[in-house]
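The data below hold one chain only, encoded as structure tokens and taken in the form predicted on its own.
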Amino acid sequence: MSVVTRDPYSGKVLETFESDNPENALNKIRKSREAQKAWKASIDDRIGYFREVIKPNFEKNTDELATIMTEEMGKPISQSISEVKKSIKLLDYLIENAREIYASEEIKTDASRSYIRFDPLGTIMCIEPWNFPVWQVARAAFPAMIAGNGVVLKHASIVTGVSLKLQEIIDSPLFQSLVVDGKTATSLIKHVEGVAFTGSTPVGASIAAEAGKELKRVVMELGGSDPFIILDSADLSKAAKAAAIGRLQNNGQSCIASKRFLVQEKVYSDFKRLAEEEFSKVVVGDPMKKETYVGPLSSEDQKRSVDAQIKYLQSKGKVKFFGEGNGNIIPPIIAELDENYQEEIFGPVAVLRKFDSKDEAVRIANETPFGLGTSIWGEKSDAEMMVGDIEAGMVFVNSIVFSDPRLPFGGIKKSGLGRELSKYGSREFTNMKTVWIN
């Protein structure tokens, strides 16, 4: 069996890769596990390897890795380069903070000494999607590795080239890329100690169920239908500019992209006008051109899925296109809707809806099965009063939702389990071991 990758902009075949059969995949897990025995011994050695090998390799390969990413899944090249550089910043964070993150924590008790150790679990399987094919691997795999674990990566098939390039860059038997389908990956869960998954809620639920049978540790970063709330005290010009970035980045294919724009009735018309101006400025087209901000969706299947959602919105409200689409490209779109729309749209489509009071805004924001991130725009104290009632793992005031190595990343409800990043997420794949000494 082989995997074929295609350029979603031109439609051309990029490369054909041979898949791993189940035994080959299992041997890769064994190879990572064997390397992990020595890797876990010294955090100084691990930090040294991150500093002296992994970071320089990423820096040398930034342009090549970004190009593979753009060719395989259509992300505009300027955003691909930024994604690689953001992953390097995560390396810097871990190199600087790993000793503190994983240091034993002394706890005063009746013992002569008592403390908590953060020991690695073993080998972690990272099952990652195509939309941020470097960053999402980095934020799952790098903390697990520097904690002392081995890692095997099952990447989305359409970014197999990225997956194998990451293995080359990391350059360690500790990190192995599995070229397998989802069914094979699921069958291998029993051979690892934990699973990090980023992707859709239905697939995440099935993987978590399989991991649950084996009582394996899981971190699930799943879908979102993030609200972007504009209060009448907001700076509408800044909010409109942020709306274009927050909705259209990565061609609209982001779990934390702002998707539902809830606008206080008093400023609805003004915000809509400003948002339309910003959407109309966006350069749409060839993702290899640095000025392009919206390129093709990742595949024909993805394009068909978003087209179906657009048709539904057209049947229920007003839909305005900003530019022309061709091939797998969908231009920026603003849709106005008066009803509850819960589906996650993985494309450059902003859905606007009015609200009257802050209480109504919170109710609408929460009327979704998802709970990943929320962005609130308005006078600071005004906006911050709403934070406690928002059902989400992250709330950003006067900013789009984004991931930062220093802060925990993740959601609640059907948006996930556990956290990534920060000291909290970086400890997810450790054994928090209690030690009591008399």
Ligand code: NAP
Contents of the next structure:
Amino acid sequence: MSVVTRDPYSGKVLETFESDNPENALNKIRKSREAQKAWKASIDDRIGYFREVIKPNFEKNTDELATIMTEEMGKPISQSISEVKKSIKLLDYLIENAREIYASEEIKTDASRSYIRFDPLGTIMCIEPWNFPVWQVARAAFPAMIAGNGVVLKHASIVTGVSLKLQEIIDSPLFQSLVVDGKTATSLIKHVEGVAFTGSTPVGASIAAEAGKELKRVVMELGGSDPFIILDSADLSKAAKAAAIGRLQNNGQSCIASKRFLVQEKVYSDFKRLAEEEFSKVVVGDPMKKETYVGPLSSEDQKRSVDAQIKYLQSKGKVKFFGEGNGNIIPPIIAELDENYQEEIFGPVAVLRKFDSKDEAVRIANETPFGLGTSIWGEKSDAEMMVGDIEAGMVFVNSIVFSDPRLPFGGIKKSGLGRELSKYGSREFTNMKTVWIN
Ligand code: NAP
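Condition change, the form predicted on its own to the form predicted together with the named molecule:
In what comes next, the whole complex appears, and the chain from above leads the way.
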């Protein structure tokens, strides 16, 4: 079996990779496990390896890695470079904070001494999607590794080149890229101690079910249909600029992209006009050009599924295109719809809907099966009053939703289980071991 990667902008074949058969893949897991025995011994050595090998290798390879990413999945090159740089910032965060994150915690009890250790679990399988092919891996794999675990990566097939380049950059037997399909990866879950999955909700649910059979630790980062709520007290011009970034970055293919724009009736037409101005300024086209902000969707399949969603929106409401599409490119789109739309649109399509009161905004915000991130725009106290009732893992006021290494990232409902990043997410793949000494 082999995997063929294709440039979604030109349609050209990029490379053909030989797949690992299940035995090869298992050997890679064994290799990582063997290396983990020494790796887990010293946090100082692990921090040293992150500082002296992994970080400089990422810095040296930033442009090459970004180029492979853009060629394989169509992310505009300037955003690919930013993604690699953001991943280097996560390395910095871990280099600086790992000692504290994984330090034993003393707890006063009746024992002469009692404390909690955060020991690594063993080998973690990271199953990752194509949309942020470097950052997604960084978020799951770096904390797991610095905690003392080994990592095997099953990356999305369309970004196999990125996957192998990451293995080269990390340059340790501890981190192995598996070139396997989803079925083979799932069959190997029994050989690892935990699974970090980022991807769609149905696939995540099936992987969590498999991991559940073996009682393996899981972290699930799944889909979202995040609301972007604009109150009548909002700075509309700032909100419209943020709406364009939040909805259109990564060609609209982000789990935390603002997807449903809920606008208070009084400011609806003003916000719509400003958002249209912002959407019409966006440069659409060749993702290799520095000025491009919206490039092609990642594959023909992806394009087909977004096209079907646009057709549905056209049948139910008003749809306006800002530019021409060709090949896998869909230009920025604003749709107006006066009904509940629950699907996640993985493309540059903003759906606008009016609301009357704050209570109605919260009700509409919550009426999806997802609960990843919510962005609220308006007077700080007005917006903050709504936070407690929003069903989401993250709420950002007067900002789009984004990930920051210092804060937990993740969702509730059908958007996921567990957290990534921060000290909380960084401890997900550890054994919180109780120690009691008399
Ligand atoms: P996907 O189809 O679920 O694929 C994700 C990963 O799972 C890929 O490595 C894929 O490999 C693998 N996979 C697919 N089918 C599988 C199966 N039956 N068993 C085991 N593994 C399987 O998701 P996607 O379309 O690539 O990514 C988009 C989705 O990810 C969106 O829903 C988005 O919201 C979500 N996402 C969530 C977050 C978050 O942090 N919450 C972040 C980014 C993306 P192949 O490529 O080989 O099929």
